[in-house]
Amino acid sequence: MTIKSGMINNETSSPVDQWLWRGLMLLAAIVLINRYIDILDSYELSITVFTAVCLALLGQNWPGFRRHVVVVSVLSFLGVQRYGSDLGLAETDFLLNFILASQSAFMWMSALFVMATFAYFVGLLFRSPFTEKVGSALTWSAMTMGMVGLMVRWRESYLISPDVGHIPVSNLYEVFILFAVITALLYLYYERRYQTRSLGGFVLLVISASVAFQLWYAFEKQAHEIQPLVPALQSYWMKIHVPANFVGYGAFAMAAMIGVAYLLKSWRQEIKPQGILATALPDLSMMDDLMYKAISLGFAFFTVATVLGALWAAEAWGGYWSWDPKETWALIVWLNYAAWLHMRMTKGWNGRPMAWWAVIGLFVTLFAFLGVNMFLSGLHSYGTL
């Protein structure tokens, strides 16, 4: 595999920095548990500890992620503190009204993701490393505002009423925001690992599409309003099943957009070998490897999410599997990517067929995620448009 080098200043972490980061995550977990021990059950305690461990591992060699976590924590804490116990302050407090209230943060996130998409494509077309670097900075900023919005929205739900309060991953509006944030994080991780920003515009396209849907859904359907959970969603399983699912969705979406870039480069190499797309995009072998890594990661998380969903279904509906349309299409998605990985690992398939398969797989996944809610009904009908 050939990797373009020298395009990104790959920051490294000293052992001291790594231990300081681990200690900070340990301290954060202790403070959270100590403060909320009276309302956390055993499952939520386990989730808190597991999250702290994951953040410690992910950030120990990734300075950019460490900064992101610190900024999100500070801004989220500031937003929660400015609310106090009065939700109405969102309309009168300057910082809440224009920056830190969930809806304000989501608007900033949406604008920044779209700006990042343009910046990445301009940098690619004009071969401007500086503009691509701006795209990365805008993506980090958008992801930060999205996470701040989710954290503050979590608090806002409890300010409406303790009975209404819930983690903000309960409806299509909230999970589209989660999808955008997770996909951006996955992309930024691989951007740093593979030392190239030239794929940013392609991956940010699918994120911008999710942002457009989220904005339409908010303004047309008033989906941004926080609603009480339906009984089936009042479970600790939601806190782990939904995020795991969307790591899978985000990785599959990223693989599909890299597949698009792969197909464009391979096509342009045949027609105009010295053209912009043929020369500015990464090597085909690198994109092929990145598709494989993304689908492998997505498949692992999607498998875990499917198992968790079965356990949740047994608790909520009395059975692990009921062939509900959502469950059936989740199985189709799983089988699709299982077959993709099988052909790659055992038959050695790669190149254009696998790129096309990854692109088609996105449409299969999109129908499982959104189409089922639009056209079919079942036990998961609470997610309809």
Second form
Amino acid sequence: MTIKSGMINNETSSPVDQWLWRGLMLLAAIVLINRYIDILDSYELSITVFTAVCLALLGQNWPGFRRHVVVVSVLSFLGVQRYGSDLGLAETDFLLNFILASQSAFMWMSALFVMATFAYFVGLLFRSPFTEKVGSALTWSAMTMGMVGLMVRWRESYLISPDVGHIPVSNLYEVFILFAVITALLYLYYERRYQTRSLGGFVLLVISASVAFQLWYAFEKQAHEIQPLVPALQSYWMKIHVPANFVGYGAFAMAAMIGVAYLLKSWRQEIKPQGILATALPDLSMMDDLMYKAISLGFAFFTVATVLGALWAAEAWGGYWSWDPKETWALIVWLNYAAWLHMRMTKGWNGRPMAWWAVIGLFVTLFAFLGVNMFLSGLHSYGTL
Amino acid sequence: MSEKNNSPRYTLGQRIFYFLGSMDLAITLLLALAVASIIGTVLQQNQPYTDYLIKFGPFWFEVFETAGLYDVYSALWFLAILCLLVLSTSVCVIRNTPTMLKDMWNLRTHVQEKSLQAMHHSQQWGVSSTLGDAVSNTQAELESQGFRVKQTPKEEGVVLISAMRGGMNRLGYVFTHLAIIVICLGGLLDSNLYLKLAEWQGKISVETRDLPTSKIPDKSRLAPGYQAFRGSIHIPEGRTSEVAFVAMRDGYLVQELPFKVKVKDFRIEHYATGQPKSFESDLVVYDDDLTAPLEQTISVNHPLIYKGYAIYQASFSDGGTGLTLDAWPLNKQAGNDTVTFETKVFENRKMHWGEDSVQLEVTAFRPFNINPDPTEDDVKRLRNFGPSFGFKLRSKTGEAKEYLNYMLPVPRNGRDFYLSGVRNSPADEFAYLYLPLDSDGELVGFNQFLSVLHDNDKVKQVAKTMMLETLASVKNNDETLEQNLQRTLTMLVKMFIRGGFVEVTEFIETSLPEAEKETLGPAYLSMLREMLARLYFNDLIEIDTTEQERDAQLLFLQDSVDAIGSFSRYGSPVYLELTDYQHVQASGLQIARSPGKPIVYFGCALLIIGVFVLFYLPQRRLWVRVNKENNGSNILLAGMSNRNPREFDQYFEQIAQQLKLKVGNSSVK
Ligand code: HEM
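Can you switch from the form predicted alone and show the form predicted together with the partner chain instead?
Zooming out: every chain and molecule, the one shown earlier first.
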């Protein structure tokens, strides 16, 4: 079956591939647990199992994702292996210094994301499917380097000192990388499912912007240095609260960028229906659909993240809800998208206002993500600028 | 959007019901709540009222206070929006649930052939199998695809098979919206609404004065009970408490606990970099219901939960650290000798330094001051500036200046100083006094110099020598000139130790004749400097010094003069040097009861399940109408889905393919 652009791709992998993959994930989980059973507590055990199940599910019909997981694992392993127990190798070991040390990997990630953005746009404007394909490949590579960087950084934090070690989702710098990686992953999922690459440039634009910020943050403020965790952050809730939040942020960002593409197309269609943008971008109805998909995904994960945040707050601050600015802004974002979802259902509003709203939604989200840290003080002041 | 025809047919109650359940209202309320929440984040909540007063001025302060903006989230209007949202959601749930539940179970067996054909997804084809075979094959195939299936015989030779999958989707709606109601109600249980009610009925009143716990009137006390509260308390190490303080607006209430908590020990651990790594308290809970006191260590993220009361490590503060201080006199009235005395953090005592007595109020102590090192270019390089303590000196009129003194000397341009900050109000930045240390690293040298400047005889002596030397060069023996000059020199020194260079310049500006200001002004200043230098060196015993030592002495003189010059702004008659301390910390505990918590958590679980079901479990319906024909059967397949139309397109196509394959050799019409 050949699949047209814009049609849902329901392609499934062969049962052999599927079982091989599930088996591999099972094996990985078993080896990991078997090896570290003595030091894993029950939360870590369940997170391990949960991760294995998620990877198995995501990868069973998605060859690209399977490759990604394998490459990330191999490279991360290599990085950790190279380090041994000497953090100083980051500057002397060739492989670490130029590729695998977290800072190097992040630099690769940044460069590749920016290149991917260009490739996607060139492909879009010159109607070149090949260049768009290059864009996809670059995005996959960027995401891989980002993920490898995070993995290796995790290890690096333990090499600094065992009591400093922590999962790299604890400050603004680290979550920026998480944001880029997750948004790219979400995009690639929909790119495959909807068989369209013409939106890539738009989504990658927001990723490139975050990459730019992250570079500035590292060079200007030395934010890339690994800092030990303040006591409030030493909690297993952090490990799940933060990633869940960033699935939400990533999905909202993607929805907004699709909104931008939607507005561009509907504007060009009126002015110049035969122009490049009007014809190269996917159908309006499809973008509308994607926008809705992204926002509902974001809403679902944001709900989970906020609930997790409440559970954590109940343990760390003495109450599940304190109207702390960050908390409150999470609520504001959530209410905003709840209103969006209801508005869409009443059908009174057609695509354009909803697209505008999705774009505005990004600014609300951005404020919750960054603005609160910059302008408002509260219990959540872990990543100040 | 006007709905013309609804007015006569609905009663008012019905109309209100419909209004409350309308989507427009729902969206409006969601957005209104979002906007209202923003206010509370832009305006910092629950700050001391005086801060607001300073920030906004008396007029806006009152306007904002009336609007409840200092505690938006428990303001009546905010609660009203929240209640309206709960009401609206309830109406929505009440109105929609019956149809939704029906929709969940009902397989719709009454659909007409025409409507099936008219559906967006509809296909028709013929098969050679008999009616019975076609029906049972179809049923088997649909069931294997996870559908709930029901056969309904229609008119002769016609069977309608109705099938549905994902009926739970409707439950997702109910769960999601029910969850909102549950969470809000649970949250309401944990809010301070009952306190507001009690206050409104006059049963309790908020205490705003700073009183010892035992003196707080009963009206501001809350007996232990089942109600929710969130209070805090600072307990010094080794002490016990059986109350917590619940902050409310610009005051507090006292919540009594049904047990006693003792803080045995409080600890802060640090990383190698100096950042705090953990805050821990060893607690002991005493309760008659316990056979033995309950001992447990709590830390951030690891509270103790006892009898539904959760005790959290929230902060820490000083618990009355003992300080040993040396008071170095800075002016004549304060005497010449240093006085050693002891005090404690949070202790107020009258001190007699000179003519006036002042009240010394020790407000703070910190054993470490990890600050950016000003001598390094890298702002992130941190340094420990050692212990510091803060205090206020309150004069009889009640005015107070605030001070911050560091225990360890601070190097500046290669020389060591004792640092003392001073400010007139908490809104100001500290201005610092730098007292130079002598070669032994003590204040003795500085103090000696200061005594010399206060010693009238010595000053006169030096003034005389200087006068004679000066006039010798002019060859003058005018008596009055001699006396005048000598008097001027002593007066300059006096003025200087009273008011620094500021007073001297002021004197020049105001007292000298206009014509002589230009020439005499600078001359006065250089004479003063000369005097100060002479007084200083005159008193140094060692004569034969190396050049290096001489330079050091000159610098010391310079630093001393600078320091003395800023005394008038410093405002304290003494400098308090911290020589020793006994550190006592207090653990800041937050004690909370939230009976609504299980309800809220239950609501959260409902919400998450509901949202995922709603989004990812589409409800799909299929109908297969099998019609007996001469040489086989005719099959009409129709379907619909309540979400993901795009995916359903393909899904429907696949199902149709499967059915054609399974239900018998087909000939598509
Ligand atoms: C905080 C409050 C609320 C939240 C978080 C919420 C959440 C949701 C969500 C996530 C959906 C699914 C949207 C979609 O399928 O795209 C939904 C659907 C819906 N909501 Fe709400 N809602 C809230 C309040 C209300 C209120 C007050 C009403 C009453 C008018 C309402 C009426 C509906 C209706 C009728 C649906 C459509 C259900 C369907 O047919 O699938 N909601 N809501």
